[in-house]
Structures are given as C-alpha cells and as structure tokens.
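A single chain comes next, written as structure tokens; it is the form predicted on its own.
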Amino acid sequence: MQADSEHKPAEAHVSRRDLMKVGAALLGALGLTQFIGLNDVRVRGSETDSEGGRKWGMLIDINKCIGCNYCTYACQAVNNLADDMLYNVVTTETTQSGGEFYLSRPCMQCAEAPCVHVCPVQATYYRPDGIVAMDYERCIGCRYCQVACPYGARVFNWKQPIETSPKSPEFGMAEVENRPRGVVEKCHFCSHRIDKGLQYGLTPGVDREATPACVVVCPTGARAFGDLNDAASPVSVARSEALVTLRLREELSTEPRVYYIPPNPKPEDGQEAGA
C-alpha cells in the first residue's frame, strides 16, 4: 500500500481511508448497517454456537491470580503493544465485606457482541470458532466499537507501530504483524496461536504453542482456556469443577466467553475460617 501512495500526484491529499470514514458517517446518519461494497456475509454469534464446531472460551480463578500482570506483559510481548496499549487489564477490586482481589480483563469474546453490531463496515466480525476478530484492513477509526463495548476491552492505536514492545524480549517476542495507526485494537485470543497449532494437530488449552500467551505465562494456572463444546478441555473441565461461575455484565445478554470463579469469602475478623 506504501508503494501505491508513493506514486499518487502530491495535489493527492484525499486517501482511500479518509473516504471510507467519509462513507461511513453519511451511512451512519442515514440508520444503514452496511457499508456500500463490503456486504459480504459474516458469521452471526448464533452461527458460531453449534454443537458440532469448535468455540473457545476462557475461564480466570479470581483467587489464584496475584496481580503480577505477567499476563498483560506477555500480551504486549506478543502483540508488539506499547505500555499505553493494554488488551489485557488488571485492576485491583473490593468485595462488598472489603477484600480486595485482582480483577483480568481481557476481550471477552461475546456472542451477542456489541462492537459487532455498530460496525458500519464489518471490521470487527465473529470468526466461525466464535472469536470476535479485526480486519484491520477495513477499519476506519470510527471507534464505534470502542464506545459500544461494555468491558473496555478495546484501544484505539492513536500513533505508527513501535519497534519492539518494552516487554520484549522478557515476557516473548513479537508473533504477529504490526497494525496501522488509526485503527482499533483488540484481545484476539492468540488466535494466530491457536490456528497455526491446530494445522499441527495441537490442542489449544493444552500444548502451549497453541494457546493464548496470558494463559501459558500465568505462575499460578489462574487462566484455564480451551473449546467450550469439548466437555474434555482444560476450560471445561474447571468449570464442571468450580462451585460457582459467573460472566461479567450478564445482564446485557451480551453472552460472554469469558467466566471467572468468583473470590472465596473471608471470614470476619477475629472468626475462625468455617467456625
């Protein structure tokens, strides 16, 4: 595309992006949900659901994570991402009895999800596997996404690549290809991890080539990941073993992929734990 642009005449000033955001906001006014030429057909959330197919999902044990952020550190190992492009978040919360545990958030990879359905040009789409991907290709910069998400789990990319990631190389290197500025970022469950294990007969969730850097990297296995229609893999299995689950911001019918076991309850100071 660089070699393109090189050649156009300098009284050239209007790019092929700048149109797009252009189109993009004249349809938007008009209340259309496609973008004139790119009506292709993308996977609904529905579609993705079937018994039959794969659907990846993950599961974080609030007690066992310690706050070290080696997950975020690894994603931004990973993805190339600089300090102030964060996929992944880890904040410290409070229990309404006043414990405080960490919180990890990354993409949650929705069924219904909402940056879906405000994209005026599908940038943003679900993949047959049920991870909500980018085409960063198509992305305008509209950020509608990012308003639309109800987990903050997007960035918007506002300066040109950085070189190597200041996690590199202690938390890996970088795995995938550098987007431009001006699009929106996002957590993609490693999906190139899991796509090129699979080609070698690997198991995401269980050999580490082929899953997600936040899960392999984890000191304490808070992180258990795999295909949520497979009663067999990692992340099935501790849900089926967990007590309790819960999905973050259920009420939004939102259908998260994304489950946490919820923090134990503290004893009361100065009661002995099960008295």
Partner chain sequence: MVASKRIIMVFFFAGCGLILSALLGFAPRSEARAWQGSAQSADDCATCHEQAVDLLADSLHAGIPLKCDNCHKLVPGAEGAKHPELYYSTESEENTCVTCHGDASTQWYDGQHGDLNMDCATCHEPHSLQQKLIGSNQTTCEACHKKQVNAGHGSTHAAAGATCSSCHIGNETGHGFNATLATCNSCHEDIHDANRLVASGFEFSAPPTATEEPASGGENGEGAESGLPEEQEPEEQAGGGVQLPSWLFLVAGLLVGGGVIWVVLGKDPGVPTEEKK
Second form
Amino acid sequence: MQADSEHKPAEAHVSRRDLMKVGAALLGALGLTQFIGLNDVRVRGSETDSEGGRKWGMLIDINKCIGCNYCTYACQAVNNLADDMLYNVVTTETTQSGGEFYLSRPCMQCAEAPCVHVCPVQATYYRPDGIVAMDYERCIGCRYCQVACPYGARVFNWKQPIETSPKSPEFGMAEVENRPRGVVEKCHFCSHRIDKGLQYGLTPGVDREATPACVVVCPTGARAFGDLNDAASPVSVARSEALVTLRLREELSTEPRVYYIPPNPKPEDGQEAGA
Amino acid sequence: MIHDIRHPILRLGKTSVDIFPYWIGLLIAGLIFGLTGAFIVLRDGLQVTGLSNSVPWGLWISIDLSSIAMGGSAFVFGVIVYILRIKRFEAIGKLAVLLGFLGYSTAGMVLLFDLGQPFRFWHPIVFWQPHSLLWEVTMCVVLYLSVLAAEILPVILEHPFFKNHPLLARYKILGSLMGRVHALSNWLHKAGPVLAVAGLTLSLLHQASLGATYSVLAGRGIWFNQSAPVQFVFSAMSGGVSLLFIASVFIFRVMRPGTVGDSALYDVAQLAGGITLLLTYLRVWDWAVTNYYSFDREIFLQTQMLDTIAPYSLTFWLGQAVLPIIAGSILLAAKRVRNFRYLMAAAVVPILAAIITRWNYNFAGLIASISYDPFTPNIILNSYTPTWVEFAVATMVLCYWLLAFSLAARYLPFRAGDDRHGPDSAEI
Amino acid sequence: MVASKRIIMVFFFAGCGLILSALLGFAPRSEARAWQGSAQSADDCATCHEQAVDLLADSLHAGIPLKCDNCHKLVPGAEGAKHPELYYSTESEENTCVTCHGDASTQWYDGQHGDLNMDCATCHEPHSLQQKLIGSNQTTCEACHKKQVNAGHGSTHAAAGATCSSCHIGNETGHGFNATLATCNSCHEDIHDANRLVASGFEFSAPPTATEEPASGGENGEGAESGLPEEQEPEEQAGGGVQLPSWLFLVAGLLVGGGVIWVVLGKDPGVPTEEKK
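Form predicted on its own already given; the form predicted together with its partner chain follows:
Okay, now the whole complex, with that chain kicking things off.
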C-alpha cells in the first residue's frame, strides 16, 4: 500500500500518456478497418453478356411445367447422383393470388455469381460461354459457395459417390465422372454435352445430344435452351415470344441466365421483374 | 536469475497436493476422446456431422470465429508493447502473444476438420482468388499464425530447458541446433516491432474480413450489414482483452505473484472495459440503423422467425447491450472496484458477448434463410442438430487450448524485459 | 548473423520446394475416361453399360434379336468419332418403337399425350419396357396427374383396389387412355342401380390417406429442399433452429452457477502485489 502511494504521481502521469497512445492506436485501427470497404468485394465478373460469343441460357415456361420431376431424375441419372443429391429442384409455390404452380430450379448460371466471388481457391469459375463450372480437383469443400448462393443451387457431396444412380438407366446413363467425397457440386448445364456437341457440329438447344438432359427429357417441352446471344436459338425465340419473363431474385443483381415465363392466369404477377 | 525459476504450483485448498498432474491427465483424456471423433470425421467425411445443404456451417465455424476473437488481444498488446513501447506491459504482452497463438492455432485446427477435403487445406495458399474474403482470411490467418509463432518462439525459448538441459551438452549436434534456434529467436526478438506491425495489419484485416465474410452475402438478408467488419474487430478486441485480463490475473497474481503489479492488471481491465463500452455503443447504433432508420422487411421477418424458435432478440439486448454496459463500466472503474473477483466476473461478460455475437451471426442467416420463389418469397426455418462427433472435435480443441495454456502457465517464464539483454532493459 | 542468414536461406528454399512440389504433384488435372476403344457389339457395350444390357436381356425384347445399335446410333455426320468421346444417341422412335408397336403408337399420338409431343420413353424405360418410376411410391401416372391420382386414392374405386390402369388402359382403351362406357360396365353391370353396393351391405374400408402428402408439399414445398414427396421428413417442418443437447446446458449452468457462488462467497484470487523494482 505504501509503495502504491509512493508511485502514484509518476504512474498517473505515465498512464495518461499511455491512454492517449492507446487511443491513437484505436483510432488508427478504426481507420484501417474503413479501408476494407464492401464496395470492392462485389467485383465484376470477367464475362458479361454484352461481350458477344455464346452465352448459354435457359427459359422455363411455368405454364407448361406439370411438376413431374423428370428434369430432376434425368439430371440425377446423367450426373450419377444419389437420390438425396439434387442439382435441380422442383417445388410447389404459390402466386400472390394463391394459385399453385411448380417451380423447377436448375443452377441459374449467374453472370454475377456470388459463388464465384466467394470461392477461396477459384474452384468455381466462369467458362467463356457463361456457364459457372466447378473444378472438383481444386475444391476444398469449405461450403462458402453454398452459403453464398441465394438459390440453394449447390449441393455438398456428404457421402461417397454412388456407383450407379437409382434413376439410371430409366432416365439416362452416367455421362460424367464421379466427384470425390467432400466437394461442392452443382448443375453445369450439361457442359459435357455442349462441348462434345459443338465439337461435332451440333447445335446445343436444337440437337438432343448437345442439349442438357433436363431440357431433353421434359415431357411437355417446358424448357428451352440455347445461346442467348443468338436471336434464332430456341431460348431467344421463346423469350421474344413470351409476353413477360422474369428471373429469380433479380433484386440481388446476380444476373441469372435462367428465365421464367410466369404463370398465365395472373400475368400481372410478373410485372415487378418484367423483361 | 534464470536458474532460480521454480515452477509455480497450484494447490487444492490448504492441502499440499499439486493438482497439476491430475488436471493434465483430465485434459489428455479429453484430448483422446476428441481424437476419436476427429478420426471418425477424417475417415467418414462430413456425413457424420449434423450439417446439411441448408445449414452447411455449424458448430465448428462458430468455434473457429470465437477462438480467433479470443486471440484478439495479441495485436492490441503487440502495438502497446512493441510500437508504443510501454514497457510496463511487456510481461502481459508475452501472455497476449501466447493467447493469440493458441486462439489462431485452435481456429486452424477446427477449420481443418470443417473442410470437405481436409488434405487440400493448402489450396488457398497456391490458388489465389483475391476477390474471396475467405481466401483473404485464410491467407491472413496463415501469415498471422507464422507471425505469432515467431513472436512466441523467444518466449518459449526463455525456458531453461532449452538452454541448460544436460542433453544439449552431451550431444554436440543438439547443442549446435539449439544454438541456431536461439540465434533465430534472438533475431526474431529484434524484429519484434516489425512483427507487431505485420501482426496488427494482418489481424485487423482478417478480423474485419471475418465479419465481411458474412456481410457481403446479399442473399441472406440478416447478414447483409455494412458495419459487421467494424463490429467484429471491436468485439474481438473486447473479448480478447477481457480474456487476457482473466489469464493475467491467473498467471501474474496466482501463479507468479510479484512479476506484474496490480496496477498494470487494472490497466488491462480498464482497456477491456473501454473497448467493451465502445463496442456496445457501436452495436446499439447498428441496431438502430438496421431496425429504425432503414427498416428492412426481410430482416424484420427473419428476426421475428428467429424469436419464435430461440431467444434471439433477448440474447442481443441482454448479452450484447445491457450486460456489456454493466460489465464494461465495472471494468472501466477497475481502480475503484479493486476486487479481482468482481473484475473477473465482469470480464467474463465481454468474452461471452463476443462468442454469442459470432454464434448468432453465424446461425441467423443460415437458420432463417430467404426462399427464392418469385411471387411470395418467405423465410424458411432450417434445422441443425450437432452430433457427438462435432462436440468431440470441439472438446479436442478446447482441451488442446487448455493443455497448452496450463503447460505455459506452469513452465513458461513470463517475465518483463529480456534476460539476454541484462537487467537494464527491464525499466518502466 | 551469418548463422541466421543461412537458416533463412534453408527455410526459403524448403518453402519454395514445398510449394513447387505441391504445384507439380497436386495441381488439378482432369482425368481422361478410361475406355478408349470403339463399340462394335453388345458385348462391348456390356463392359460399361452392364445395367442396361441386363435389363434388355430380362425384358420381352430378349426373345427377338435386338442389338444396342438397333436403337442407339452415333450422331449422324460424326461417324469418325469414337464412342466415349461422343455419346450415343437414340434413334427417333419412328424408326425404333413404332416399327413394331404401331398400334400403341397410333393410339398414343392420337391422344392428348401425343398432342404434347410426349413419346414412348416418357413413360417406359426403354430397356426393360417397364413403366418408369415403378418401385418408388410414385407411379408413372402420378408424376404428372397428381390431382387425379389423389382424388382417386380417396375414392371408392381405390378402396375396391382399382388403380389408374384398371380403367385407363386395356383392350378397349389401349394407349389412348380414354375410359369408355365398356370400362365402367366391366364392373358396374347396371350403373343406374345406384345404391346397390350399400344395399347389399358392402362395407367401405377407410380410403387410403393420400391427403397428407400433398398438404405438406403445398404448405412447405421449400422446406425439405427436395420437392420429392418421398424424401420429405416430417420433423423438418416442425420449426427449425439449432438443437443443442441438454447436457450442454447442464455444463453451462454448473459453470455459471459455480462462478456466481465464487464471486459472492469466494476469496480474491492470488495475493495483492505491487510493482517492485
């Protein structure tokens, strides 16, 4: 106690100066954090629709969709997926007036894909044709892309890949290699079909062999596929014929390349996101 | 002198029993239990966890965020000791470095198990994606962990075991190897200020980026928050310095009385209290901005949904506003309170607040996620039940932390100044 | 100083070597498909497509000499390509199924299914000739005609054991799927004698509850993230959140309680010390 009182004056002096030093350091710290603005984080993608070249896109006519799930099954067969692995999901949704409709959701292949922005190892990337593809050899399985995707379009490979999908051969044969356990998988617009098709002079969207399995299998022709930059492609024709098209969660500026024709009875429902 | 170091002993009550071996035995048992869980994760993959495609980040990420926050004192005291050259805190600074190293190595360990491909952990170092916040966090954590290792090495090497062990004299190669390590340690010690600046930059960057990791995700509503990076930095500082206060009371008052005076400990408490109050101030403004000035329907709905299944708002108001104000005030008035029981109890609050913040922030956006349907978007509640394997790995890293801390508390000489430079350098 | 410089060099080169070996050894590479030959006979196909070949062998098609390349062709205009490089595609059904199954095909394409451009493979697995989706709790019809199937499940027809095919396919209706008066008459000899069943003391068994599935699917179609009725788990719909085990709360409670007791009753930790020189 005695020692305390002896030291007091000098200590008080020192601690006030210390306090100022600490305060200055804190201010500096605050300043530093402000450099990490959020503006730089949402960088532009390397590829945009205006750059020309082929940009694959899809149009799903909700009026034609009967909710049969064949797209999901064909996808599972072609990508050799187990029953609980779904690249494509069909759900029952309602319009504002309460009418039910089926919403089929593949990967949106966004031009500004959140998953590409967040992947720490560039395992997911834009192909020049706009498809958001995965490098399964590089993926570390951190699942940040899953967290980032506003559409829940990414599925993690929790288990060992199966030998043969239960949906094969009813809905098709496995056409791609199995992915290892512990990577995040996603729909790739059957890019293997597109690549091989183009190599042999086929037109994706027109020729079945070069078109995604979900588009080919659809019994009602609800899906149209093709090059968005080609006015004659099935998807562009269908888009121009449609009164109104919309994209999912457009307010997020992800610029999806999957368009929807909203349910007919209430066409005004789609006005908020009309194209 | 160095040779006089006696290992401090913690006795149980008034008996002469040294509880240290039993405590270490308990921790090793916990470690072995955790290692079985870790083995199962590596063998069977993440299917043994309770994680799902809708809740892909769970308990481990929360632990990871929290343990990084618990290391938050290292950069604060790196600045205080090495840049501002306040020598009074040198011994406490060494403890802060230890806590930082433990926090970050714990985080690294948990993250390793959280990866789907644990053996590709080095990919971010080789394949750069500078746009990704997770990449930035990984790089910063790796670099900062090296900085902390460089800072902790001289502290560990102060132990006479590494200088005077008979084996070193008997085997020349060991002796010369140790000599080189000591030379490296000397060199690192001299580079202290550089390391401190590097550490400050790196840790500020990634503590902020950890918040930004979540807050850039516009699609998740409740996470999309401009102030999250600043909040994460300050909450790491408040939680980290509070933990440092508790740890230094234990080390410098209980285990080695006399190394550091009470007044320095009061200063640490005051620093923790000040940062806690500042953080609470920021946090309440952030709440006002989100809920009052720029009302967001989605965030409102998410909060409402979360309140139906968990005390989400309650933990905010109680755990992140009311209690931190009380605790911060007590800590700030440390020199008046002069009661280490009360101060330690108060210092627990910012620690818990930092953990709860991260827990809530991690789960809020995942549990209450926004659906993508075009006409009637709503909030979906997802479910997550951690499995025993996840708790086992959590136990493992907790035991690792406690084991390393206990060994350090007993064996490391946390003394002010550097013995190699003679007693002169230990001035105030 | 010299020693420390040498150490730095060693570390530097070790690090460089590590990164280089990592780059060379583990850099992502795409694996080429294993099979390099070109398909000649069904035996070749069976090396990879065992499943489809087996199904064909077990089917009604097994009796006739049907080969894989009767239906599967490499894409016209790409004859030079080898198989695994380019996938086989199916010939159009006019050249395959219709060759033999002309009647069914005519009935089909005259009906509403044909109007929608649906083909044989929409419902039939082309190798086994069975209907698709048999074996799961969805039938082929149910995939699309959900409402009708649900209505049917609750009806007396379902209670009497009738399925879609009882009325919609048969000798009279064929692949047109239109039920005719003859279909009704095959069970209801005198349809206008309305309460004949009740009068005769027929007891209706409770209709199978097919209602729970569409109700949950409608309300919470998002919830299970599956869209597949067979995968919807009931517990997913009952709220959400992080379910923690109770022992965790016990441990936390003990820690907090012990801490509070210590704060109120305990001693100050350690001994008061002052800074000494």
